[in-house]
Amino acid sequence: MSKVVYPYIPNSVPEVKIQMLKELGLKSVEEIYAEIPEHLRFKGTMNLPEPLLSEYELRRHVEGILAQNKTCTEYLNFLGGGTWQHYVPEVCDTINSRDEFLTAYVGDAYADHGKFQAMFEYASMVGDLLGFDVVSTPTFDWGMAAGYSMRMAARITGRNQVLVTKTISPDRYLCIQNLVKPNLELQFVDYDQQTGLLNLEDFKAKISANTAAVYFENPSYLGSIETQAEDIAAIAHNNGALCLVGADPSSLGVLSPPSSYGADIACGDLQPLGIHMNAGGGLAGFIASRDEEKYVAEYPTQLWGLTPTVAEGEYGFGDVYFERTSYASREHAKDFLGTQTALWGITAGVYLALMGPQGMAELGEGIMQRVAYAIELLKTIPGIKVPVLSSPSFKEFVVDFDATGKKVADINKQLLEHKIFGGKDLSVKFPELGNSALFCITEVHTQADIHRLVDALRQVLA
């Protein structure tokens, strides 16, 4: 057994390890891994530095690794595609770092009534934004929320096919596939490559008596605003299917809420609402619907509601339809819940309370104005085609570099020399769009930032 003692790792003292193994009736640590087949076990030497026994040395080592990262503080960022750089008001960080909130857990045993109220307030404000009465506690991310929404639709309709618009985020689609298999069948619906909108004829041809729901995003992953949303919902309903809409909440100050054009369930990500971009976190999905029993009974998450108590004039916050949950029904519950992203729900609530309806409208207007301004400047650069899709766009838009003779990867590499993160390369996942990239502009971008991007591209493409 190793004689090395890591002061920052609990129970790494050899004598303590021996004592623990003895208590478990084991002779070596290897016996703990006995269930893992021999051929799957790593036998080599991991590419790690020699043990750093001083916590100070370890910290310096890790900080040295982290210093190699290029951040959006140092670089000008135009990357989006699922995580977006929005401004985070200081009050969001201040409140979500308070001890009484600082946990991802949403379960009963780990919460108090103050936290219940905070979650209720978050759900109420997101509901106002979406035009729905019921909002879930946060899921891990948008992909999880979308997959759960599809499973809800399947349970409600008793059908197993879901039609998905082809303009969905490829990464999100992979997450959904994992969540719905093997019970649901996913099928793509084509999009119009001129407008970026869902192809209604292809949708009509594919919807059937097996279709539980159609799922589209508004705005789409490619930034297009779906102007046919009412038609899509009507076709779904006429065929006995539900209409599921993935919505970016930062767009809802200027776009109509999903409930207004016939959506039955809405989902999306809370990250644009006061939550920093960060690797491995910062995402949190939401699910919302009308306050009807057939929907409420199928939620896979906890729901917080307001109800009178036994004391006249007193109200309390608590679980809604508790029998759905694994706390009440164990293996017969609708789905898993427990460790989630409750902290981000509270943060989103703080952000929405700070912004208010007028703030959200100004946020959306500011983003659309910046996008329009950037497109007008970018189209003056020889070889660049923008906008590629003719429909209105929000926050993100496609730029075609085909005529420049340069690949997006090479252009982005050269933009790094100007300390700029360029657009997300679409040439692999969306080959029909050619050598294109998805650019993202939010309220953090100034007029000078946009001019800096345009000037850098002129030099890179010269």
Second form
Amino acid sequence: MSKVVYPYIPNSVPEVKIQMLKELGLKSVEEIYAEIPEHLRFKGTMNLPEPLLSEYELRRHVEGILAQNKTCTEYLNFLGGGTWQHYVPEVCDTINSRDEFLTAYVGDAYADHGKFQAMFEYASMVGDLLGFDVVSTPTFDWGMAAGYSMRMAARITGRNQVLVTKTISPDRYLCIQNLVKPNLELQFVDYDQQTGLLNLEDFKAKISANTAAVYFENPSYLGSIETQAEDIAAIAHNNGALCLVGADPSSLGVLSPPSSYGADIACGDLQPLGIHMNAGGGLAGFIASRDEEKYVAEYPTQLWGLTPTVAEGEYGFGDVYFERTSYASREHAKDFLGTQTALWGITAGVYLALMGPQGMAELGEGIMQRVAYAIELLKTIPGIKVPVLSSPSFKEFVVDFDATGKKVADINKQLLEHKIFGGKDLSVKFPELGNSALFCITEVHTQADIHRLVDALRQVLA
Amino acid sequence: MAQVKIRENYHQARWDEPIIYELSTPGERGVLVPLPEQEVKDKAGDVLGKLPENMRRREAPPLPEVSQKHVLAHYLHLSQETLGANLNNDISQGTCTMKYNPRINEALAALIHHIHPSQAEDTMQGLLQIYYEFERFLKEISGMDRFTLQPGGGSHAVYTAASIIRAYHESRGELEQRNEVITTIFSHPCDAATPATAGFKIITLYPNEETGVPDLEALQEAVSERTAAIFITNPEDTGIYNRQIDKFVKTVHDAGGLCFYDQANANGMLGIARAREAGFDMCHFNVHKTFSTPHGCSGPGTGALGVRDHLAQFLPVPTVELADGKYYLDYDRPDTIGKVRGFFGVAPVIVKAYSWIMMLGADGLKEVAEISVLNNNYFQKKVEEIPGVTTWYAKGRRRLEQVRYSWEKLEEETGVGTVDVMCRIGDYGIQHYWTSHHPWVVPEPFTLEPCETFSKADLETYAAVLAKIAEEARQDPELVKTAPHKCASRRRARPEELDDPEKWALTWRAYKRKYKK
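Any chance you could show the form predicted together with its partner chain after that form predicted alone?
Starting with the chain above, the whole complex follows.
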């Protein structure tokens, strides 16, 4: 019997334990474990560290380990590429950390009415950004949302090939590749290395009667805004394929919604909307489409809809078309479902409610102004080529260091001495861009921050 | 001894809260955005004007316009209309392991809010150390040789297992032949759905009516040279432990298949029995369940997938390694299945789970398991004393950490079924309970899991509430059939409309289009 009374285990009080055993007519818990045959029992002792029983000891220990990290509050950060440093309003953290939302799970819409409403509102607001009437409960991340979108497109069209723009995030591509592998063939469509835009000729050459969909991102992983979006959608549609667009929601206060240029399904990540970077743990995907049965029937995720209750005028909520899901139909479902990222969805909803249309417009324009300013300053540094891609960019842009004679990895290492996280090294995954890096600038960056980067680069490259 | 208390006068907050759009006043703001300095704007020029007309948003998104106080109040109202595990007697959600979620762990996880996943490895040694150590903990707890912490939830880990099984058979040139996965009906739906998504055909075993678990003979008939793997939970969602599990594993191995152990129900087994001793090739944990990081209304969570050495080459990239005193991310794994999630997983969940294990240690984990099965057996005795309750299968045998009960008798006697009782329990300040995954093999099911978090008084209170509702069903069935009465929302009036394309409304814009013409 344990001598420690654990704060999280009320019945570890020895007297209580004895009383419960007595009432069951048992001498020890071992008699319950007699269910597990002896040869299947673990005989050893788990080699785990000595416990830190008090909260104070635990705090000191974990804080001590994590103090080895350098964070983006201490360092000036220009990394993006799938997780981005945006400002998180305090109200987002307040709501996100409320125990009611934080510790709830799969309760029904009656005692968890607020959870359902918050998720309905998140879907509604993301739908407004995208111009779509249907938005999924959040998936694990953008990669999963994109992979599911492709699998949906394949089921809708009865075809098995998806054309994917080559400017996709390499890591996201790996996730998608694994998710669609048994059913779908992925083929890259080339991009124009001058503009960063999809190569329309290559696209036209590759699209066929097997093509279920074309998938491109707007802005792309390399930051370029895809200005040919309507043409791409039209070519897809003329060939009986769907048009899938991965979109950064933080751009949609100023950029056209995917629905306006012919997207059939949009997807992307909620992390820019009030969710901390969390070392990449802040990701949460969304899928959106028109409100047509042929689309709704193919969502693998839960979909929560508004529906009346028995009280006149009261809003209620419930699962829409639940039979689609694996919770209802096991292997006969549309893909699979499980715990995903609902709390991040609620948080993204809080963010959009705080920002409103004006906030999202200012966010988008302000980011583009800072990027334009940074590019103008970076241009003045000898050896740096920027912008590398001529299409307008949002939030991220490619910087070419070829003429400096220094490798991105070495430049970034030296930038660390200036307490700066430099851009993401593209030289391995995008060798055609030479010795380049992907820089990210958001609303958190001030004029002084941009000058600090430029000054540090001047010194590093001197 | 703490008081056993039925909360007769409980009433959940019911705010009649408008949809956020109905709180909108043009011009109001919830937060101001940091604007660029004038010099930046001047030098940048008209950035939007440089966009081609087709890419420039013509109309602002019709988001609500609400002041900060009113946004906060709105979401606080909604939070008060939600029953989290830290607020209530959450024995209700069997198969979910609804533990107390320590506040300290939230504070510690917040320390990594501002880390970017692409930072130089040298600048996140602390986080990588926690990943490395947490993987080591899981290896001790399960007996597996390597883990990936990348999957975003339990079912995602199970999908990762299916992907690795595919890669394994592909590497041996047998994928075309080995295209069947066997599972059991009381294993989680994802044990059928994820291998199906990964391209396998599914064979489902049903339980022997007496033992509650499938017969070994049924498995022997199902396996063949087509068998790729078995995906099985043990104890199953009924709480019954399959004593022949090692024979199941051997049968599948003898046929050339792999064995994946779904450990969603691991809580009662910590330090007691492991996947390794039963012979499994792989297992997973729902980190957010078993190791007490919050469920977040359904995530973010983490699924940890463990494998034996012969499958480690297929794990997703990156893995976290240690060399010369430095932790690093290893992407150089030629046989990897690739990735299942961006970057390297849900880092805050790992920090919380690491902290939880550090506070308990080996003895504490065993105490978790022992108290959870003691709680369950004590609670089962109380619940089975209620007229109308039955427990299916395996009479006289002990359950481990949870039980699937049935209200079949109550329904026969009163017309009040499990959904009615589920709705009524909310009126006593208790979360609606979990019935069962589909299909309902046990009639009028309900599944309860009183893990180590709950006190003796909690267990007795919960059972007393069930007894009271069973009594109500006899005295005043309409009271139960029209419940809930005191929750934040009342029953759906026309639930069938949620399946009707003309009526369903998934967003406010769709609702307005369909209902406010």
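Positions refer to the first chain, counted from 1. Superpose the two forms; the largest set of C-alphas matching within 1.5 Å is the rigid core. Computed from a predicted model, the values in this text were never measured in an experiment.
For R452, the Cα coordinates differ by under 2 angstroms between these two forms after the core has been superposed. After superposition on the rigid core, the Cα atom of E63 is displaced by 2 Å or more between these two forms. After superposing the rigid core, the C-alpha of P51 moves by 2 Å or more between these two forms.
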